[in-house]
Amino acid sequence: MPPDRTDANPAALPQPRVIPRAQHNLTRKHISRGALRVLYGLHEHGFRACLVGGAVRDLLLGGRPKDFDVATNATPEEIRKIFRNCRLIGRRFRLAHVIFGPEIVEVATFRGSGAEGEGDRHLVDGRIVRDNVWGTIEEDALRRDFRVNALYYDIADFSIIDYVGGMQDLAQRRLHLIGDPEQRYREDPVRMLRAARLAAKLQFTIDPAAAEPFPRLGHLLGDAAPARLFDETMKLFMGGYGLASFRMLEHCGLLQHLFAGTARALARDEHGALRNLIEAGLAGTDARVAEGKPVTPAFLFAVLLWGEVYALARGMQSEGIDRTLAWQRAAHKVMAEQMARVAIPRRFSYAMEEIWALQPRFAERSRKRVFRLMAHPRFRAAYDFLLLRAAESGELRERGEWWTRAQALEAEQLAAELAQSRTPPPPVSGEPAAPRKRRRRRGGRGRKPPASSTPDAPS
């Protein structure tokens, strides 16, 4: 066996607690072979190699994790050796990932418990900014957030080895943070967000210590790298508890922190047409989730950040400006404060805005137009969008009931329908105009224009 990478001081260590195979109800059966091939491998080789982390927490729990990580001490380059497949990743936190097809199994080495400046450990204002120093499991495990998630499955004997209470942990649903509260959270900001994801996801509460630093601290989220939190922003709301993760991150009051234009909006939402919109969109991706259907991050997006677009907008038209420009302006204001908090690609932010952009076009019912509309590669989603503004009014419920009976229509059927009635019905109130074309005229000034021809057929 490797020898430990650091010389701890075994007094100062916690003492494990082995429930054994027959103890525990987590089988090999449900860890991906992937997993599995590396546990094994590094185990042939004469390293210690444990399935740690969510994974671990999961299968405890009765669930089917997607993720196996696996802990060991062997270092990144010795694990490079035994796997070919295998390639090195990180700065900030030296990783290895062993890929077997679309599977990616990723391994850490045990992490110790040097003090800043050892090493290849750095801290900046108290944040980890490097942490590549080796240690034992004893330690690995004093480093880790929360004591569910510092559980190892051994696979050289199929234990479960608990060295902070995480098995006690699970029993009471509890979520209890390791070591002190306010320095792991300055380690790390994001273990905010991530003490309230898994308290949503797993239907845990938060121990009052860990708790008790957000009001303090959340503004130090500000601090995280904006790619990161779009990250654990998917992790939020992506992952089929979505609403439930928005209701804890307000519990805990750090949605202002990660969404401060949709805090600002719920927080003048006096009658609750807002919190219902994007309650309604939270669980409707859940639903999708849950069905396996596929969802998009561009439309949760777009409900959140609604009510301030929505919001702006009729401020700027109050003032005299456009309405069209209005919404463009208020759009890209939104956009632009928000991707400063939470980087989202380019190509989410493009359809969240034509979401947004195509809203006053269902209020238009000419043949050409519907057929036009129906055909956008976005229709389905600002479709989705319409009718969770249906509640806001009697109008918008008419129009979005509207849209649902044209699309079971066949083509001719709606053609038809459209041709007795070439009136549209005016726009919402606020909601931004849709850009008109000016018809040119053939020839020059005074001559009669030609008669309109028939509308285009749909393509």
Given for the second form:
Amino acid sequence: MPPDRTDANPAALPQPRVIPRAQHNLTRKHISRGALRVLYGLHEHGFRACLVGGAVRDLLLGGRPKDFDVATNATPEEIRKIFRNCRLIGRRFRLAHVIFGPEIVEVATFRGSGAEGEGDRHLVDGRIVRDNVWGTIEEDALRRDFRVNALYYDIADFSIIDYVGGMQDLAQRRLHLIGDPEQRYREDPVRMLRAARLAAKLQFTIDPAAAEPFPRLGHLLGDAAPARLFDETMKLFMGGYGLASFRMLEHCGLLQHLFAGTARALARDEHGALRNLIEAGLAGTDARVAEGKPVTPAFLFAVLLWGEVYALARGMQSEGIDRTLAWQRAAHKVMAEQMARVAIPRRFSYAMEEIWALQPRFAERSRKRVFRLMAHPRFRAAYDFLLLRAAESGELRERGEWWTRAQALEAEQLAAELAQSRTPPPPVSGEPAAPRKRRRRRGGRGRKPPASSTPDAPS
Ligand code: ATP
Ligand code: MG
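Can I get the form predicted together with adenosine-5'-triphosphate (ATP) as well, since the one above is the form predicted on its own?
The complete assembly is shown below, putting the previous chain first.
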């Protein structure tokens, strides 16, 4: 192993455990072509080059990582000189992207521990806002979050280098935070979400010392950048382990800091209808991810926040506010609160509001309106949403079945059936009114909604 230059006190640095090639199961066969080219390219130019992080962890566990991270002692400028297909990105955390067609390999220079204010490392209230001090591989290992995420696969001799006891944690399926948990969460509160997500995905237990601060420090997520929380939310719910992640977030008491409205609605959910709706939505998304089908976060966010929108809208209606207006205001309020925490891009937030607003239109049976709804760009998501609701509500079951059947029919057949029966199905309590009902304002304004048979069940 080539020696590393270090100015730090050697006594403070961990003694690595080196696991030679013959004693571990990580083979190059499962490393992407792009990552191998980067590793060899750096090595041939005399730099240290290791695969690191989630890819090493997942490969040792027998999984197939989606992305491969490389750590090196080459600086971003040096990396760029070696690879023409390279882009330097990030200011807060500068790194290189080396691009091979659809594959992007992230290459990061070893980070040092860098004392407060030294070089390009900055903390605000204990939070790391900039981290661009280069260091040695030992220092780089210590600034990573969990021990299992700090294993290095060295392309020089195909060994695994373990500075912090990551191999033992992998064997025991445990997540230990490196260093003092409180300090590490204060530096970066998103690490709490990473703990919950990785525990759910890997079916690992979170070490008690790493879990203990959650109730005290969970609120620090309010200081995290909303755009970053959106990225993390995507990984939590759209990565194929959404249901497990959701349950883990709740178990850790972190859901309230990410989706406050959802946590509040669940606290009121006496009969479990909302929980069933949410869990079915997450399980459905996980199944689609497993089958390689497309998924949209708009659908899932619409599911997560439905209980809160529903309760707010009902409350406003009981105060005499018109149904349509109540639903618009409720949707607006819930979205505003949510977007202040998690920056959901506009295209998704619009889609969520559409999914909600389309719900009452499934009650309509005139030929024109049925075909118009089917042609709506959000029809599929809104119909899937209706089916989730129908599973929780006797009132809606017939409606869900009707639309399932309608889609299976040929267009002419459906048109003929619609021409025969013109009686609309009875209204379902509590849902948003279809926008066009506004025309009948005179009698409808300020009227109280019919009492729901299941007032606690926002399905
Ligand atoms: P996955 O890719 O499965 O979501 P991962 O552990 O690879 O999990 P990445 O976000 O790809 O997650 O990060 C790669 C590595 O960078 C991590 O394994 C860890 O070593 C380090 N890392 C990522 N985020 C942080 C953080 N907030 N604090 C410290 N180290 C981090
Ligand atoms: Mg990764």
